[in-house]
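Next comes just one chain, in structure tokens: the form predicted alone.
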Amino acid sequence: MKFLPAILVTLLMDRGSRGNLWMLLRFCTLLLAMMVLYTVLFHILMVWEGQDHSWISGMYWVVTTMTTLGFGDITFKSDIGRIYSIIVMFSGVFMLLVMLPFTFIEFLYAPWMKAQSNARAPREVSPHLRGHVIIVNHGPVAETLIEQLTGQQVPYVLIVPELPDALRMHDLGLSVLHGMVDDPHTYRNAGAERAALLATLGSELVNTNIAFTVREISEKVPIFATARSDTAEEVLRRAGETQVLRLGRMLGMGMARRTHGGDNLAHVVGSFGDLLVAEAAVHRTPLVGKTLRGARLREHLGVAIACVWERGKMQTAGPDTRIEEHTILVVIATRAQLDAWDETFCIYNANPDPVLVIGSGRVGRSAIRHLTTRRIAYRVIDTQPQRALDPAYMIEGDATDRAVLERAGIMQAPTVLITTHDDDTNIFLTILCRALRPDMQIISRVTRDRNVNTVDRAGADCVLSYASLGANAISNHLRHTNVLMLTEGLSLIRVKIPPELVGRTLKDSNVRAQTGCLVVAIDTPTGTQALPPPDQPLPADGDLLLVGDEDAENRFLVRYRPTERHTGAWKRTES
């Protein structure tokens, strides 16, 4: 019964349902007129036979005859009367036993059941809901974002314009809201003015419309939108977007950054103050096979290792973390220390042959631009040569053809970047490239997270997910951090030096082992000291600058309970 008002409103507001009700009313009117006519003819024939009955009796005879009940208490004596009875009986069978049920089911029952089903799709959220995330356009990024929000216990609502899709997703347990994406009432019903964030993940044209629409409801809610081009990004910002996500460009840059490309130089990806954040490959260096403690990088070069990338997944780094052949180290250092790193490791893994890029779409072109910035030679394989940034480096053909790969130089290339948007193709190419070159570095992308493990098992050294990239960029904003690359990212945390640590050295306090946070600087009234020595006592009048993920930050706060803290963010390097 609680759905009855919503069902009636849905039934009466739908134009098709109103038409069905009008058809049913016309049929009932026709049936009533037929019964009245039969009653009049009944009286005429009865008078002709010399019988006298009331009008109520006449209607009673018509109803019992048309419904084939035929009690037999009122009958005709003449043949004409009996023929009339047969006509009334057959017309009653057709109208009441055939047409009436069909008409009732078609024009009333079926629309009623449809309206009852449609009423299950929510059209507004609770007025008490606050701090939720509104998602527009269900796709790979939205799927991953919903999984992350569910794990973080952050409420969300997914706006779905098509009713069948809304009902299907609602039955799957998703928190959906049925409404048109260009209707201001949809966002009022979704509580946009109370939301923590709105993510619109469709095309640039739709995203622009949504931004203007939402800004009618709220000027403050952050709006994240996806875009493909510089022009679209500018238009979206003018439309009111808070953050425009160029996922194709970001994914291509991430793939290019993770290629050693014939060198083991440290490549800067971000900074805070005088400290730089760099990623460095260790392929074929003496570091392979050692633990971080055994490598003694802090003692020899002064650098600190914040975390490591293993096959595209970020992992916390501790003294016992083992450095593998395809490990990527995330290094915290000054410019001079990075120069010393490059001087030490540039002699290893020298390969002048070009990196092979399969696909010259948005991701491929972004990777090529970043490789060019790093002065790494490349070649591109694509079936559409008109998409090439430089035709001189384009190999036209299908990369699934072994002859094309060999013509492009796969037998000599240090790295292959597989950038196509089709996950099935990327799995095939990963297996093929690994079969041809067991020793080369293979970096592949996937669109959906569920295919990451598949590509990893196929032989890729690093797998980057388009869906995770977008989802992490949004979910990290909710945690007040910026995405470093693809996973949870890192935060810079400034805390007042806890009394428990005053006068103790970093080595004695063992902050890294106990919490997972790396002390990268000490800020005092006299200045900031980057990467302080492990045997230096901590002063009483200063702040610690820590680097760690969300779990490490929470462990530090629980362990030491500092009186003052705030989080800062990496400044990401785009070039």
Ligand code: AMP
Second form
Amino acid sequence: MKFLPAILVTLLMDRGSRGNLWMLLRFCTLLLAMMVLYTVLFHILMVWEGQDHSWISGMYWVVTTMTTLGFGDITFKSDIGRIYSIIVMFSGVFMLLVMLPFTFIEFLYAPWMKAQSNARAPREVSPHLRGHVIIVNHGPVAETLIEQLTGQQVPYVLIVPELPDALRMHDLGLSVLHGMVDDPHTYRNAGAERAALLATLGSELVNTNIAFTVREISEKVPIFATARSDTAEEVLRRAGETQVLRLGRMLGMGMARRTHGGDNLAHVVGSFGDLLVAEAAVHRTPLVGKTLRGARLREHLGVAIACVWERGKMQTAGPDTRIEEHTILVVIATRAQLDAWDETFCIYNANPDPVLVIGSGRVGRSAIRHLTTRRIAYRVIDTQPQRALDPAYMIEGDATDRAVLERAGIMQAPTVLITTHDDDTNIFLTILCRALRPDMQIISRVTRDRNVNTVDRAGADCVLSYASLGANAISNHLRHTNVLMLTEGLSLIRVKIPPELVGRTLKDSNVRAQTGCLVVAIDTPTGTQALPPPDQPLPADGDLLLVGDEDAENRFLVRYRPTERHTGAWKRTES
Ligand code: AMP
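Instead of the form predicted alone shown above, give the structure for the form predicted together with the ligand, please.
Let us now look at the entire complex, which starts with that chain.
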């Protein structure tokens, strides 16, 4: 019963339902008018027969005759009166036994049931809800983000404009709110001014409208919006406090960065002051086959290995981690140390043949731009030649056709980047490329997270998920403001040196073994010391800069309980 007002509101708000109620009212009016007319005629005929009855008796006779009850206490004696009785009886059967139930079901019962069902779709969040995430547009990124938020126990609300969709998702257990995405009331009802973040993941035009609509409600709530073009990015930034996610571009760059290509240079993905985080392929270098301990990179080059990418999955690195042919090392180093790295490994030229890029869409073109800045030769296959950045390197055709792949040089290419947005195509192409070239590096994109494992099993060396990339960028912003995700799964955090560690060395305290976090720098009022030696005591006044995955970070926070966490100035390198 507590839903009654909500059902009535839903019923009265809906134009169709209002029309139905109007039809029902018209039918009842018609029925009433018939009964009044029959009562008047009853009186005229009774007076003509010489009988005397009150108006109430007349109405009583009409009702008992129309409903076919016919008690028989008031009857006509003349033939005309009896013919009149038959007419009233038949019209009563038609109106009350046929039309009334039909009209009632059609125009009241069914709309009522529909309104009751529709009232299930929430239209506002609890006024006590705060720190939640508002998500607009349900797609692959939203799907993964919702999974992550649920895991992190962060409340969220998904705005769904279409009622049937809202009901379906509500029934699936998602936290939805039904409302128009360009209506300020929707964001007021979603508690935008109390939200931790709003993510709008639709087309850039819709996102721009939403960003400006939300700013009417709250000037502060951080907005994350996806965009494809530079112009849209610029326009979106005018909404203020808006983070623009260029996922296609980020994904293309991520794929290109992990490409062996013709070099083994380290590629910077982020920085903190003088300290850089870079990813480096090791293909055809003497590092392949060694453990990290055996490679002695710290001793020779001064760099630290934060973690490794193995077949597209980030794994924490320990002394016994083995370096394989397709391992990508995540290196923490200063600029000088990275230069030394490049000088050491650039001589191991991997393969001068062009890298193959399948698909010249947003992701493919972004990858090509990045490969070009690395001076890596490429060939691109696309069914639509007009999509080429440079027609000289375009091979027109369908990459699922083996002859097209061979024409594009699959048999020689060191790496293939599979960039189409269709996961089925990418799985097919991964299997085909692996069958043709068991030794080549295959980097594949997936749009939906659930396909990562399938592409992995299909033989890709590295799988990058569009959905994870977007969801991670958003959920990492929430976890702590002092955490920065540099690559998927790898965060950088900055904490005050815990009292328990003051005066102790990193070797003694064994932070790495105990928590999985790597101390990459110590920041004191006098400056930042990158990669502190393991036997140097930690000062009392300063911050530790740590690298680790989410589990490692949580272990550190639980184990050492740092009193204060700072907002670091980590910067992600995207372009
Ligand atoms: P996007 O729309 O950004 O995902 O770009 C995908 C690109 O890949 C488009 O330019 C498509 O024409 C291209 N593409 C999709 N499937 C194939 C295929 N089987 N062979 C070659 N190009 C393809």
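Remember, it's a predicted structure, so these values are computed and weren't measured experimentally. Whichever C-alpha set is largest while still superposing within 1.5 Å between the two forms counts as the rigid core. Residue numbers count along the first chain shown, from 1.
With the core held fixed between these two forms, D461 has its Cα displaced by under 2 Å. Relative to the superposed core, P140 undergoes a C-alpha shift smaller than 2 Å between these two forms. Positional change of R194 between these two forms stays under 2 Å at the C-alpha, relative to the superposed core.
For G542, the Cα deviation between these two forms after core superposition amounts to 5.6 Å. For V47, the Cα shift between these two forms is 2.9 Å when the rigid core is held fixed in the overlay.
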